[in-house]
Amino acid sequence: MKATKRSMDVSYAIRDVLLPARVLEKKGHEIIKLHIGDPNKWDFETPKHVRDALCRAVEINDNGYADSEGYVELRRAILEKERHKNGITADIEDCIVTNGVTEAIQTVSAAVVNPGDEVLVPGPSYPSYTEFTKFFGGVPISYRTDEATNWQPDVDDLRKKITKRTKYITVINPNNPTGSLYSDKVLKDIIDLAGEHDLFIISDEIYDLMTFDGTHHSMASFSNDVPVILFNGFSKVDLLPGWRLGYAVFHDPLGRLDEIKEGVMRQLRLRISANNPCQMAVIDALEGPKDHLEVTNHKLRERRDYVVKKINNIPGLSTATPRGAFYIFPKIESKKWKCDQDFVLDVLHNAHVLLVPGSGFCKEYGKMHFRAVFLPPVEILGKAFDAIEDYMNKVV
């Protein structure tokens, strides 16, 4: 019995790399895991008032299905957040609640992409955008982001990649995996380019309040008539990755995405609903105090500064400085390794540190890089990068 080719072609480097690490763990080795963006695995804790809200929700909620498009009070709270932060005005029908941002990516891809269609994604990019495009028969096209400018998008390269088959442009800001925070000029240039070529934009903004050097501005806040589908969620900023709640807001003043929105809604009805009690409780994350965020960003800035200095002192490695999220995307400068996958596996087996190969985020613009998180405390990051440095000193 055989699986479909489309399912067997799926790859997700962030979790695929865990498989060889588990083999080493079974042999008794301790692995420092810097591969996955889960703050709650380290010293970050879901705010108490949000946890309490979930307990209350389970007691007062009927624990049945929610509306397919999402709990209406949550959607109102989401729209108020977007209005307050980004100046975006949208109707309740323009907001949907999804099982994480991943489901938003999946359902929009399914509603838009036909076989042979092209989708523009930043290179490097979060793998779900390329993988779902391919899953539905489309072709992901990577546009260059420039390491020399802290991974800002190369708008000239983006322009060259647009063809008659292009359906939309994807922007991930702050970026996963590079930690880049895009400039307002770049965002406006991309909006203008999309308008010029009659394209819409998907804007992934899930790290919007996790920035260190500058402030995040939404793509939708720069757009008057270019349609933007804004993706966001609660996994990162609100420290709720296990709740699996995300959302999409259709910023579409001229109604040009109405049929696509209906295509998404048909899928959401098919899957019934997102988690009902969690939807009710997460309103407290939106409307309640966010005292944890200042502490979170202070920790991340300190850890970011530490790993940047540490990596740039390791022979054979160099890195730009992330300005948002909690990822770093160093370059493997040593010629000892022919590919980043070999480097990551060698580090795993010899230093017992788990990283993600950069080519898992883009075969062209991610090659000979790796992604690591700087979520752990400095003492653990120090242990990890000391081990990498010791190994590099032996072989480089």
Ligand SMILES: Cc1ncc(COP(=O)(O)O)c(C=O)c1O
Contents of the next structure:
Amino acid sequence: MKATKRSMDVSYAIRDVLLPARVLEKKGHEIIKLHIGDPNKWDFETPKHVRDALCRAVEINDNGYADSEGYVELRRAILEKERHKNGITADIEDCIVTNGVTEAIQTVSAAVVNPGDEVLVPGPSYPSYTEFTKFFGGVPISYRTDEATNWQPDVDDLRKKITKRTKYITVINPNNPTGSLYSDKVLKDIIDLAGEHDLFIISDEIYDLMTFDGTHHSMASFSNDVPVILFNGFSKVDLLPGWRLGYAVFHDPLGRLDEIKEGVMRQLRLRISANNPCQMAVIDALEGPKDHLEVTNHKLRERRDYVVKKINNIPGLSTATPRGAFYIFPKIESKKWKCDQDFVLDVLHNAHVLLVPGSGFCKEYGKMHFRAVFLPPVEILGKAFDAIEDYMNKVV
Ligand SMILES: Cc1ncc(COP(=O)(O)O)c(C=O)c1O
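Please supply the coordinates for the form predicted in complex with the named molecule, as a counterpart to the form predicted on its own shown previously.
Expanding to the full complex; the earlier chain stays at the top.
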């Protein structure tokens, strides 16, 4: 019995690498896992008032289905956040709640992409954008982001890659996997380009409040009439990845995305609703104290500084400096390895550190790189990169 080609063709490098690591663990080896962007796996804790809010929601029996588009009070709170942070004014009908940003990516891709359509994604990019495009028969086209400028998008390259089949431009800022924080000029240039070619933009802002040197500005805040679908969620900044809650806001003053919104809404009704008690409780994350964020960003900045210095001192590796999120995307300069997949497997087997190959984020612009999270405390990051350095010194 055969699976469909579309299901066999998708992959998610971030979790695929876990399979060989599990084999080693079964043999009794301890692996330092720097592959997954889950802060709760390390010393970051969901704020107590948010955990309490979930207990309360369950206790008062808010355990039924929610509305398909999301609980109305939560959507109001989301819009208030977007108005306050980004100056975006949108109607309640323009805001939907999804099972993580992942479901927003899936349903918008499904509503927009016909076979053969092209979708522009940053290279390298978070894999869900390329994979869902492929899943619905589309063709992801990577535009270059430039390591020499801390991975800012190359707008000239983006311009060259727009064709008659292009459906939209994806922007991920702050970026996964590079940790880049985009300049206002780049964001405005991309808006202008989209306007010239009658395209809309998907702007993934899931790391918006996790920045170190500079402040995040929303793509939508620079757009007057170019439609922007803003994606955000609660997995990262609010330390709630397991709750699987995200949202999309359609910033679309001229109503050009109305049919696409309807296509998304139909899918949301089909899947019934996002988790109801978690939706109730997450209002407290939006409206309650945000003290945890200062602590989180302080730890991340310290770990970022440590790991940048450490990697740049390892012969055969070099790295740009991430300015947001919690990922670093170093270059494998050593000629000992022919491809990043071999490097990652060798490091796993010999240094017992789990990384993700850069090609998993883009075959062209991610090759000969790897992604690591700098979520663990400095002692653990030190242990991991010491082990990598020792191994590299032994074999080079
Ligand atoms: C840029 C980006 N978008 C979306 C997601 C998925 O988010 P969620 O947990 O809300 O599905 C991630 C997770 O790592 C991400 O890095």
